[in-house]
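Below you'll find only one chain, the form predicted alone, shown as structure tokens.
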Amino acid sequence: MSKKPIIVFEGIEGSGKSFHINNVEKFLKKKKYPYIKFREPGGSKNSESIRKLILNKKSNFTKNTDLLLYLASRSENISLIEKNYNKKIILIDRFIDSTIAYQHYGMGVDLNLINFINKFLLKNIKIGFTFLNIVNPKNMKLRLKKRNKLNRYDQFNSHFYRKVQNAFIKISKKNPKKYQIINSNLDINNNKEIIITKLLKIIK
């Protein structure tokens, strides 16, 4: 593996993926390792601007239309990922296991019409690593109770959110070697430190 590998997180709203990608990069600026971090929806300008379009609340839009706004934010972000892979470390918040998970599995959207757009738009460029993070319903609604507001991707039934978890779980044991469950029921602390010690032995 690269020793400047794009690293991924994923997982359901509320899972704390977002946190612990916060926490890895933290690490690596204070070490000093060169990296770059987006997010998907988002990464570049026309990304984010596609994003505040997918993630509006007043957005109606159909299940194909969807995965093709989240795949022509993540075709914005192609040229980036280019200048950086195997240069630096690649931080990603959601990437191809999200439109997955969500699109096909959560929405019934063709899984080989997602498969050919992503082969298309990525070509050689390869994930290193996923940390994966799972969280049981009942921590889910609390986080998001707790959030100051709440984009259209955050309301969905515990139902379909239930239906995604598993379609990651599911996804990750394909290839378990590159998969790292993170179980966010559990201390926070002891996962900060399962990652960043797995992160460590993914770089070094």
Second form
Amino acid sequence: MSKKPIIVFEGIEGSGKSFHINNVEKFLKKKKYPYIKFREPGGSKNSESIRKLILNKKSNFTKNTDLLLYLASRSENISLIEKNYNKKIILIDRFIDSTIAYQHYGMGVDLNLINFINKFLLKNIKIGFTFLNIVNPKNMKLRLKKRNKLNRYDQFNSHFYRKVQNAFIKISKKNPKKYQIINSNLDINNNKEIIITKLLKIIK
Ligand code: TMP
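We have the form predicted alone; now please give the form predicted in complex with ligand TMP.
Everything in the complex follows now, all chains and molecules, and the chain you saw is the first one.
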């Protein structure tokens, strides 16, 4: 019987994580593996409502409010995760590393507070593997330019995104067996193959 881990896709804006998670979804669907996929912030109906609130360009919450809203959105997904944990592969577009990278390393919110609430929410839920997508500033800008709608978090300066990406890399280095870095400045088809090959190893 195949394993059914939680697999997370992380990375800054324009890093290609959503493209690759969608490609993995297509693969799992075709091969008839049981899976669910959702994004954070977002996922369940309530979490999607919170997403709209956080990312609306007219919102101007403080960094602490943003943190609590991201965690509130996560809180609304816990029962969805628990219901499927070890029963289906769970694909998540962003999860706890995004909170650490953006709210702590990017915005300076207290790390202990973030870890405390994440532990409180997740309890025994463990992430199986993370694909960390990285991108250089030039390609990030090019990809963001192609989007017809930018949200509140798509508009920081390149220094901020560099800080956040370095944070993701730092987090991944603490537990290298559980992470694979995908360099999205390189060939996309080759990256697709790298991810599917690794996926098959993780779930076998
Ligand atoms: P998305 O555009 O990839 O869906 O992500 C929405 C934004 O939310 C993205 O800029 C990263 C940000 N974010 C955080 O700042 N903290 C979090 O905990 C999560 C899940 C996302």
